[in-house]
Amino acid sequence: MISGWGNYPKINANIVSADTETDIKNLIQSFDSVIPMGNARSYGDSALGSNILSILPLNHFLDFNSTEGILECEAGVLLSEILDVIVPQGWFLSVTPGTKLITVGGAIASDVHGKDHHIQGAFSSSLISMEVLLSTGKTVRCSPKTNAELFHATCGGMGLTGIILRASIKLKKVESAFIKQKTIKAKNLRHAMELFEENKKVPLTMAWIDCMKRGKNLGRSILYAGHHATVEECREAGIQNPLTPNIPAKRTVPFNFPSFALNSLSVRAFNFSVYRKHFAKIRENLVSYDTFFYPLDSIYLWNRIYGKRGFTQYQFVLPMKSSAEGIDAILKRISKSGMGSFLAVLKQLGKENKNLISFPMEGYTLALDFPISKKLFPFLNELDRMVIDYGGRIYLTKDARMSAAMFRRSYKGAEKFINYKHKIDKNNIFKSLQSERLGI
């Protein structure tokens, strides 16, 4: 049995791997359908199918220009492996999501975004070029200027255009492995959005949000704003080796939690403790990049807290003009339902890119984790209608149940993507449970 990170759905599948381009070509030709999988960190069914091709053996660094900050590597290399090499040399990923335990190929296929999307954009903004193996057996090099149609379909294309083999990435120059962080308590959603606007020139921002509060405290939050610390800031904090990462000790969740452990009372208690832990209204300190960017990576198998039935992450984005009203209405509905989330993250996103089905649009995105239950999917269908009414869409990388109709209505590039995908993959070889569900 195999599943994505949400442990839902679980399926039986034929899982194969290969470490050379020739072997991958031969495998593709032997299947009537296949979908690539990286480190199995996409939450739903986007990397699940009858035949799954693991790209983890494609894990080689090909070139690193430490003067210009350009890295070329194979698609199975993990972001964590990249950071281990580049940070001590004064470089960092230009864009990174909330986990470093994903592959480069997965980052491209999802066109992941991070805490700096309002300034830097999605992962594809740092992508110089990549090589994609098509179902015809031809390998094509593409970039924003060369074979651009393939580039913009593959970035955010969920592995449905071909197998990403290797990529060239532009990195960001940094002085340290630490983040100068400011945390600010927001009394409600409106206050949180005001703080985002006040800090819109700060490179890195996100907010933890309490989705269970009501009334004047609806959406109370902790805003995290930061930038890569300078050498001087590190020295002032007593850090003598700024480029030496301070990696937190790993913990683990040793077993699946029982389903009764997650309920409205436990979620309320957890949210209360998080908010009260930040006793000061404003606090500034230096933290390691791991603590700031990847707090959950320090907890091995944290997905087990949702039990054997698993969970789904519901992440949506609304355009700027309707974000305040729409997120307010959705939070009220969630609070009323009693189905609140332990992990609720609010981020401000920047301008939409040219990629056909990339998730981000200029506005606010809210991500929430819900344990799987009988009443969950009807409730999420209700939230879908609200997201559509406010002009938003759902993140494909987190999705496990969106309808084909919602996909087509919310992604304006959906039809163009589907037409192009079938143009270059005439026999629909690259296929996942998600693509079948969405009618791609």
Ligand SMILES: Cc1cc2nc3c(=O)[nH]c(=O)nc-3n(C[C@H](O)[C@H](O)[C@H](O)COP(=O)(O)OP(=O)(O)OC[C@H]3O[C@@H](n4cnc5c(N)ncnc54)[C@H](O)[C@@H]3O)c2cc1C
Second form
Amino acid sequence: MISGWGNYPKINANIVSADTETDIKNLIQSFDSVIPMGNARSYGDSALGSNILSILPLNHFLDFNSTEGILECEAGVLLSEILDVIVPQGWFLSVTPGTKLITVGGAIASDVHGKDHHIQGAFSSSLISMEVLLSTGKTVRCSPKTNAELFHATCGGMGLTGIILRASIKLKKVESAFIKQKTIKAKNLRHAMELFEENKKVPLTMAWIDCMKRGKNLGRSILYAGHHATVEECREAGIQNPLTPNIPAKRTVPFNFPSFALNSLSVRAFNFSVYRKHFAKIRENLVSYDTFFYPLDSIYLWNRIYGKRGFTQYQFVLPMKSSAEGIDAILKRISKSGMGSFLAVLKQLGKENKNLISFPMEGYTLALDFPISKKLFPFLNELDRMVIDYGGRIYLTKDARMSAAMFRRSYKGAEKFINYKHKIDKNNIFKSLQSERLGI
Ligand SMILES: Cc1cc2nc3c(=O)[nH]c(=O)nc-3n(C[C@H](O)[C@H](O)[C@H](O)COP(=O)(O)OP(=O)(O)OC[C@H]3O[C@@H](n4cnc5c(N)ncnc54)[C@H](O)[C@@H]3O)c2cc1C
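The form predicted together with the ligand is what I want next, because the block you gave corresponds to the form predicted alone; please supply it.
What follows is the whole complex; the chain from before opens it.
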């Protein structure tokens, strides 16, 4: 049985892999349908299908220009492997999501965003070019200027246009492996959004929200605002080797938790302890990049905490003009439901890009985890209607249940994407459970 990170849905599938372009080409041509899979960190069914092609064996670095900060590698290389090489040489990923345990191919196919989206944009903003193997057996290099249609359909295209084989990405120069972070307590949602506005020029921002709170404390949160620390800031903090990362030890969740372990009382206790830890209203300190960007990676297999039935992450974005009202209404609805999320993250997103079905739009995005239960899906359908009414959409890489109608209504480029996909993949070879559900 195989599943995405949410352990829902779990399916039986034929999983194959190959480590050369020719073998991958032959494999693709031997199947009626296939979907590429990276490191399976997408939560739902976007990398699941009856035939799954693992891209992990494509794990070679091809070139690293450490003067210009340009890296060329195969699509199965993990972001963690890239960081291990580039950080000691004074470079960092221009865009990184909240886990480094994903492949370059997965980062492109989901056009992932990080804490700097309001300034830097999504992963594709740092993508110089890539090579994509089409269902015809032809490999095409594309970039924002060359074969741009393929580029904008493949970035965010969830593996449905072809197999990303190789990519060339632009890195960001840094002076240290540390982040200077400020944590600020926000009384409620409105206060949190004011803090985001005040910190708009700070390169890295996100807030952790306690979504069990009600009334005037609804949206009580902690905002994290940071930047890559300078050599000077490291010295002041007593760090002698600024480019040597200080990676925290990993812990593990040894088995699936029983589902009663995650009732609303335990969620309340968890939320309260995190908020209490930040007793000062504002705190400033220096932390390793791992602590700042990837706190969840330090708990190996933390997804098991949701038990055997698994969970889904509901991540939506609302446009700037309706964010305050819409997120307030949705949080109220979640709080009333008592189905409380273990983890809720609020981020400000910047401008939309040209990719046909990339998730980000200018506004705020909220991500919440929900353990799978009988009551859950009707409830999420209700949230979907609210998201649509406020002009928003749901993130495909987290999704396991959105309807085709919701996809078409909320992604403006959906129709163009579907038409283009079928133009270059006439027999609809690249197919996932998600693409079938969404009528792609
Ligand atoms: C703890 C955690 C935190 C996260 N935080 C964030 C975040 O902050 N921001 C964010 O945007 N995302 C976030 N994510 C989601 C994650 O970044 C994406 O789901 C990412 O796409 C996973 O990459 P992967 O290599 O595991 O790909 P998979 O999950 O295996 O696949 C994801 C999609 O990419 C396609 N794909 C994979 N490889 C290729 C390839 N070579 N060619 C073509 N298509 C391919 C698959 O078909 C599938 O549609 C987070 C996930 C976790 C578990």
